[in-house]
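Form predicted alone, single chain, as structure tokens, below.
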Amino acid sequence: MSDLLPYPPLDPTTYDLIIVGTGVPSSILAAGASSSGSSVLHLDPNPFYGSHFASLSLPDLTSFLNSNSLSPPPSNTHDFLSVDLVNRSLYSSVEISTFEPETLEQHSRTFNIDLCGPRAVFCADESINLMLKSGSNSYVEFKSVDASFVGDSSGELRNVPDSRGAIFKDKGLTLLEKNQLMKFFKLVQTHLASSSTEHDETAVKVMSEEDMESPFVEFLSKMRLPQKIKSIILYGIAMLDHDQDNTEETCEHVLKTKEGIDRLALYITSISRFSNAHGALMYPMYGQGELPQAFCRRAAVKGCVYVLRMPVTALLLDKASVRLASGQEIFSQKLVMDPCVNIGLESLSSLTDQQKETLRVLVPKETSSKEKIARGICIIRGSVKAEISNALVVFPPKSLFPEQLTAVRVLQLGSGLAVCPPDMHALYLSTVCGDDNQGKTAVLSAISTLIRPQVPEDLQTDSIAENDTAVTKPVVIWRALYVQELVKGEFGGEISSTSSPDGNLNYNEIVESAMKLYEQLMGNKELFKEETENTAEEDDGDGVEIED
């Protein structure tokens, strides 16, 4: 740690809770625990907030993805009860390509690029509810995602309607399909209304219990919805990853109707929640990294102590303490670690079975059989859809090629969100996968469908003549591909860990895991019970002001 900046000793040296990593779940924990009156020390080995949920410049993003393949050397202590900790990489198969280095060098620090994209929030998302309850909404501004589409290998993008008016204005739907879709949404809304009055004996059950327990795709077929409409509902609104039509191969991922209705309810309630939001989805100004920072700012107001560039290098089992990279020992009975932190192999071999059980959260686990998330980032000149800057595109399973097992989600963001220069867009892609090659193949297929590759100047005329449609596609000027391991958070008593970014578009599961961990750590202390002020910063006219 020779590059570690000198730090004065921390004072105090004892805390109720030590949290390592400033990702979304860690930051929610820090804000919640600080608000409940606990003393919290929040550390991050990185020089920035957000950990794996951060938004970074292109040079910092490249450095982070590559340096995370390295682990710091173990500490020089030989204390039997000292357990060395190492940072293992969550990323594999990292490929970064630069096609216009001069252009990017001029603007390299004007990018705010998400590590865990594509990600957006529904207006009725649990993360928005928590921001309002905690008062963290004062520190972040959102803007609407302009439109959503479902795509295929031909490059056709079909609108995902977000209102009654949008359905009838959609030129891609026949009159029969418009009526079928309206009838289905009306059925869902009637069911939701009857469910909200379930104690009313006069309320009529719109959907039977048998329907609610059946596969959602079968219920949609029962409603006689055509395949095009079913695809929009399953993948463009419910945001499912796995193929729902082949239930034999994906039986463990088949969604029940009651869960599908819950997802539609999130979409429907998001559309009308905020008066100045133009659809169901929003995105934070300056990138997703603003969300963990908002909770960190709230935690700091409540007394949480923050130290960046400070790794934890060892656990001292006999002292209920940790050793920082600075050499200082800090004491706490509760420790929450970043998902990339593990026990060093040398220390692991010297532990007893009982000690391994105590430290089970940090014991390296076999990861070959786990799901992963293949991610892609492209900086492009132009837009994937003319005259639309911020847009979501979903390619359902098998829509790009027959062997495509999971949906590929694509989120395009423009300069109005302060994530890139005015003449460019940031494009995020992701898909859940079982292995690196499978995931990257799907991501690359989506990229080639939407984007025109760089062509040498001496070949441009011939290439354009061969394929006139390529002229309208945006051109890529920078690209990153990588595969991220999916790690679930775990409560381990004195030592716990938080979740890595998942493969979902929104934060609901991440927030739910953080809230569950808070309950396990803090007992019956209500999360953000004392927070009553839900004020928001003044809106500049086109931002979404979130407040109750």
Second form
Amino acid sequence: MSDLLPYPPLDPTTYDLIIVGTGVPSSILAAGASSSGSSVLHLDPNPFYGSHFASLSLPDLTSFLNSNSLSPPPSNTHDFLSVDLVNRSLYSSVEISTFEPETLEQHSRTFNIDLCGPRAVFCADESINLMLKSGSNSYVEFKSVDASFVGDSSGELRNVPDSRGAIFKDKGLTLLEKNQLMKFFKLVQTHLASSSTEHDETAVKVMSEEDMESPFVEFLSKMRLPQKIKSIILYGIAMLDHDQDNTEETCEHVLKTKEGIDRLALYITSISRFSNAHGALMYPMYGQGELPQAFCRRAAVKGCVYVLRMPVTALLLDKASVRLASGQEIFSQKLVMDPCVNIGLESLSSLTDQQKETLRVLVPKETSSKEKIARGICIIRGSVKAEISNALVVFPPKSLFPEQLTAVRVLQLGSGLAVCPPDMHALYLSTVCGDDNQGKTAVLSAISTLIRPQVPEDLQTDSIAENDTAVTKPVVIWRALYVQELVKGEFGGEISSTSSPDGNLNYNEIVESAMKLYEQLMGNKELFKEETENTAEEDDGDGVEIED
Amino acid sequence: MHGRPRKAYKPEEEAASAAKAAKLRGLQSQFMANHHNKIYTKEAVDLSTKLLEINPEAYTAWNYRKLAVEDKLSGIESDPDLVKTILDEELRVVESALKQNFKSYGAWHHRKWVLSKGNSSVGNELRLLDNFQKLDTRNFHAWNYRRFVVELTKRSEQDELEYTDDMIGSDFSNYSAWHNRSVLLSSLLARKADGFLPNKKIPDEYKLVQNAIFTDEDDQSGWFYHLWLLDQTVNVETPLLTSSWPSHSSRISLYAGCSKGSFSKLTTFGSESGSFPLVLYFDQAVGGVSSSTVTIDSELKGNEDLVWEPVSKKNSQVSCVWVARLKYISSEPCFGKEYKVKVRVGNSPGIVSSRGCNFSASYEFVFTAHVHDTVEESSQDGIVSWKDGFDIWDAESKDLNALATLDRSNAQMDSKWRQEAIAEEIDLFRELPDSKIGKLTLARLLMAKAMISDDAVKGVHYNEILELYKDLMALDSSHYQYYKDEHSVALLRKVTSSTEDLSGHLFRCRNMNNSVCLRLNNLSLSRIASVEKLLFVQMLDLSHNELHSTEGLEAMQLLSCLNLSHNRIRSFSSLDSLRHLKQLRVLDVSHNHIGEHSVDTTRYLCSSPLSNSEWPQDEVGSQMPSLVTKYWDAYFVLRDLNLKQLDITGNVIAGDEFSSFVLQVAPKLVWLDGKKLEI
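Could the form predicted in complex with the partner chain be shown next, to go alongside the form predicted alone?
After this comes the whole thing, all chains and molecules, with the earlier chain placed first.
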């Protein structure tokens, strides 16, 4: 793309599929469709790849969070079949504070900060499978997340004993707890082994059908696991958001044993998947934004056409085409939109019911989802845990304060991942919340537990010496707090939409919905089928490139 | 590598391997030609390199290379650079051979040989080892070689201990690492290195191994290490005197002649030879017991240069039990007098355990010998019956206290930390939910505790131990015999743990002039133990048990009557230990399995009469060589005994032929199988 000519005309002008937005699900679709031979035009109104999944410099991140709309003014040509599109921000309550502007200025180019953090992938994740299948793994390099912890309001971080070796080395568990936890892991492993080898009745039923349907938390109690270990399993390994103990209040969020075991299985298989990775989790070098880019590159190799900085301004309903910001009209029977694109209010009023039906995924809805995600980003000097750079910290429900409803997850990443300068760490926090205040309170509470309280400017110099000896907690240099709306992707025939980042640590739900959407769009074709046949074998051999 | 199933070869693989074999054969014959003709040219050596890189197990090729290296070195000894080049090449070949097969003995040995020539960088060796030990953490070749390199380079044991920390940390199933840890710690503790005091270090080690055991109780490595630790906790390196006969401050009555004693006192002893045994029982096998290391201070004449004999297998100079015979009838009669005998063990250094530790603290004990002048002439030819005529022993326990040192005096042992460590372990393992190894360890711990704690609680422990072994016998039939043996040991410890317990098994034998009999019959014992507390016993009933051997009884030097009927003795070799019992006159081995097994492995394990130079000169041996050859195991046992009464009915071996043989070998026999012999 040339910067000199902002809007060069596109050629060809007709595609099988137009995708707007380069987030993870959009990029998977683009890579999948191009690989299966469809012609795809992949557009993004932003000057970078990744949309809401991007990794950005601090100024870019700030302006992205603050911008309410990227859409250009509606086109003047008001033919009645054209529908104007507007970009709506997914973010609210954005609050950005800079505590050491000079430090940031010095290192302005060395930050790659995720919009959708905290996010990491399990080695056995569906997203990794998909990368291997599509061949996009060669564009990304992963590194292991060194450790995971469970925290509480006291600020003490306890190791998550997630493997035989970790249980052995753990200093916080009593010997009997170690025994119980290991027994439980073994039971799960035997269950998995027996269910994976044989499906008929001859296989030894390690866990009964009844158990599998019962709430996971009850099953854990039945296994006589103490509260401390239950909490580690539920929030530190199964990565649940909602409090499982008060099941009456939040019965929609109660996890069944079957699902709980699946989550443990993902964790256990992740630990042993790649010999050069230690632990279950890993993180891509240069930030999460590398993931959508890797799929986009794969798509580009397969012939997908990419145009950034190119918003779609209008849909031309009668012609089955879209009008780009450049004014050019591009034709396609199928259109997949970014979750933040809506029909402009002016256009909406003039639509017929039938047109509304066609465009239903783009019609702004009354807060479609009750839940939002409060996110926080801190650039800190120092580390939340001595001698550990990349770590996950989970604060289970009620661990920070009695009213805390959902788990707060914190991911600290260091310069080894090329996301921030040396001596600093990027700290991501998130929690699922019902409203902005509730979410922000929880995130701030986690921040204050992990990070040294901010001293007023004038006192700072005097107290530094005292602080350095007394507290080893890290200092915050820059902080962002924001609440993100959750938008689910939708298949709408000619016009569909993809999902916004969700509240999970990994991409599994996003990948699943993208795969489903792909099947619906492409008529039940399997995603990356051809690649599977060609490259699966060699990929299995060396796996995702991970350095230790 | 561990846990990798062997796969069957596919046809193409088989073809490839056949081709490889053909190539290898070619190389091999060429190489052998070079070797025989002592050709050490570059081409010839390169050929051996090729051979070894394909097959590192070709040991001859390694030896050939050694010769070649020596040959080369002899030419250029003065130039260190050249020497280094030659040796580096050897190291390189070994490394590539090891990459082919890192379990090749020849390759590792060759590397050791090269290193012994000097010129190697320690860093390189440790780096190489790290690689191999990462590849297979339990590769014992690498661990062996590691110990070699460590010794060669004087790397500190503390550093090596840290290395085992790392290895265990990364995988606590690494038995090799645990083993190396025990080796290093033994050495550090033995030389009391800084910070390696047993009372500090051993409890720390317990904590480490507890983590391994509790995390995964199905993993053996930790259990092995725990067993080693327990051994370190219970056993003291320096040998101790456990008991003696006569015991400290006891009074013994001695009679001339062959009286079996018509006296109620247990401490009565009579002998034709006019001497009585002085028995020392140590907690571990020691050597060097002699008249210079053990001094006797007594008015009994003629005991100045006592001969101390180890009571053990022939030719062994170490034993737990040592015996000397003190004369009490000397040339000038001294009847009716009391003599104080003072025995000082370890007076001068020289008593050394088989592990090389000195009996350090000298120990003194005193007893009184009352020599009587009356000679009780009893019906010495009467038959001894085990069936009836036994009265319950009603003596006061005070009497018994004087008999034997029933409690091991561990005053010199720093036992406090040991007791604490074991008590802590017991509490912990009581919590470990049922598992075989958990039960076994608990039983071992309780046994250890019983051994080093006060008597008051012992009974309770023994009952729990017995229950645990009973459970184990039911749970784990494949190790039944082991549990059975341990059960027997615990039972005997219980019986001998207190005077109350012991007196329940003591009886007075009317037919034997009211002499005291210890009856341990019908207890399903499969092993003998606690003999150190039974040194005083003269009449012992072990009938109706499950004994396979009399091992252990050799310490009971006063034993004159022994009932082993209805046991599982399979051969006379199993009775071998009885040869040491010079006082034994009555032996009942009826209803056993002697002669039942046509192939008796113990007969093969024992030295054959053909290799024994003594027997042909023997009178009986020369008279009936064929029978001696046939019954040689019986011959050796019976020949050394001085039996008056023998019962062997109910054994396959019994019969006219054997009876006639017995009469020849045991000429003093009066009763055979309950029948009086006509002399």
